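In the block that follows, a single chain appears as structure tokens, in the form predicted alone.
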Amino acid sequence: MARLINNRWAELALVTGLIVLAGLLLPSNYYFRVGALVLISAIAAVGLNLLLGFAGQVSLGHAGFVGIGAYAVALLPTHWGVPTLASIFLGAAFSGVLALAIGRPILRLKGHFLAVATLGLGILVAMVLTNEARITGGPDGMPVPRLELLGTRIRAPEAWYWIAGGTLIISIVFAQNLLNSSTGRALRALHDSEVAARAAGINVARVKGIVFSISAVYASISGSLLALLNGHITPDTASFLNSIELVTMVVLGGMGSLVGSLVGAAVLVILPQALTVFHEYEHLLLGSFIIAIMIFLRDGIVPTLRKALLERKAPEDRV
């Protein structure tokens, strides 16, 4: 079983099976909407996991790229008549280029200096979206034109669930291919030791820039899908709290685990919805649950379960 989980094709089959099974069992639009939110959040978490879990680089401002993607599908069609589908790709391209341009100076920093620099980037994006009220609508936000495919406007949460699910699967396939390439091996070397990676001939600055840019593209696409699902967007999408949520998803699910990105997103999206029945104790219970996960599942949910399966399998192999 552990060998199966470690297999990239089994990992992809597991994610696909979960998406399809849930899609067949969800009973109403409310559940499809929550499911779509999980999948959209997981897309951003997969990208951040490449940066945080595999490359070992911290980012506390990734929601800034989510905001760029969200406003791309709102501003470009509204003010310049760009088709919505094209706006998704333009927003992702802009996020990737921006991350590549600012990534070199920022990613020269390490530890808490890097965390503060990326935090400043996210805050800067949120400030621009808030203050440029003439274009973005300011703190109140703005409506987002609906996506049209084959002459049909996509509104139903069920449709967005399947669109988000398909996008997540493509995102994981791309991430798997990246990790199995020479760049992926360089990321792992960078995560273990930047000094050793540089001594091995790896262009550390280049690799950092690439993974930062790719993770920004993931976040932008996630933001575009979120805006199209909601039909309205505000600068809160790029807020610091959203950046922290993305980091928490990666840590809870398991750094260095693509499946963990989906699990972490599911926990952080579904749990608050489930705890609303406790009213004033909702946040207390949510915080307690997260603390419990970090105490008893220190490596994250998926890596800890994988380790438990390996340890259980070992005695059986010796027998």
Given for the second form:
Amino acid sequence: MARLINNRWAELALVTGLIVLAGLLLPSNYYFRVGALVLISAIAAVGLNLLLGFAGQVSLGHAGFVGIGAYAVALLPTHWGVPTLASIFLGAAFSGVLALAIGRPILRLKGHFLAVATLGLGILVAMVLTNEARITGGPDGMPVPRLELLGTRIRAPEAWYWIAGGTLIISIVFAQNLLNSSTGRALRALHDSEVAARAAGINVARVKGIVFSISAVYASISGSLLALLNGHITPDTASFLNSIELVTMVVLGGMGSLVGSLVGAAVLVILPQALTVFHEYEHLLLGSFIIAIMIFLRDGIVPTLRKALLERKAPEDRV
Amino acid sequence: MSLLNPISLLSVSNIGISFGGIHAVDGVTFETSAGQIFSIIGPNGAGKTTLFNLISGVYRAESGIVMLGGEDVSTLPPEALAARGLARTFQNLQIFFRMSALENVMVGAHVHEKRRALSHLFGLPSTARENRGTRDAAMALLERLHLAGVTNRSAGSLSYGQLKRLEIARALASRPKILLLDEPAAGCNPTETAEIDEIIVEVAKSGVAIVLVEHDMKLVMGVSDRVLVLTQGRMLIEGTPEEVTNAPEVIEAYLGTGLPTMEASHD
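The structure above corresponds to the form predicted alone; please provide the structure of the form predicted in complex with its partner chain.
Every component of the complex follows; first up is the chain already shown.
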């Protein structure tokens, strides 16, 4: 049992199973849209989890990279005729390089200082997107040209659900690969003790820069998919509130759990939709629910459940 | 002073650092070579751990030079020293508590692994091969330090004695030329101390230069080739265990209680 719960293939099978099962059961376009939003958010959350959950480095500005990815698929095809698919990759590459460049000086900072510096980064991106109205459309945003594959325009939420699902699975495979490597061990090690990590020969600044950059690429791809799903984009995508939402997804689902990122994304996307029936009490209930989770499932939803399951099922094969 | 002695792997000359006007380490000089066990003893607060932090690059010395294999490494950061064959353990445990015992030791092999984040991300066959090699070597070390039974347990769930040995296993995973051990037997029972004793001698025999800080006098005097006594950051004496044990200034430094009573200090 313990082996099954910790196995990477089990993790992957679980996520794939959930995506396929939900995909077969969802009744209408509205549900497919919400489902696609969950999966797209989960991609960014998985990336942020590498940084926050595994390497222990806070970022309050990741929506900035989501914004870059989103505007890449809006701006590049509209103004310069770049194909949408290429725009996704260009946006991701730009986000990755930007994170690498900015990461070096920022990631020297610790705790609150790092949080504030990344916060500034996110706000900076949102401001540029808002103020460069001539090409970005300003606060009103701009339309996003639809993705064309094999001559057909992809706009059905159902299609985007499956595209997002496939991308999420690939994202998780890459994250697992990384974690199960020398670089992955290094980034988890520096979370617990930077002194010991350095003594073991780990270049802490380099590893932090790498994981910051990878998580930025994840956020950027998530942003591109979001823009293509919605068909319209505003600078709000890069807002501070969205950065906080991403952090909440990671913490709620479970820091250091890739499945947890999907669960966290599902809670934060679906719950507000479900709570709209309560009208003005919606936010009150959402906030209370999050507080309750953090009090009763302090390690996050998935790690707490996993621990409970391990302890109940097989206390003797935990070794 | 034969500082350019080609045999000496590690040589420290006239090294010093002060914190808030207090000389924590002041004018310490010694050298040691492959296969030797060099011990540093002294009362609490004598500057032993500070000296370790200076040698391993955690602190930068205000004066003096540290040479590793003939190269001046005084200004290098810890990771650069690790790449040059220096490994250490910590007095106050520095364990990766969220990782398994096996993973902790695997991190120790970092200096021998390729730095190719992209091939790690894509999970290329070379990464799998590298992982297998690192894992096998780490398993062997866990076995050697009697930790094979806890291989996949989270490090956070291990006992103090096990964590002490886990730190040694992690340090050995880098296949070091110089190994700094900061109180490896502190808090261990006599059986565990004897095991650690045995491992230290064995590692030295394989050609590693060992620098040992330890309170357990029986262990120190039993295994050391040379002993350096520190008090208040300064060198009191350096010599063979016999010379040090019989030196009047050492007996005096321990307030006339003599060295033998310190045997009781490991509990």
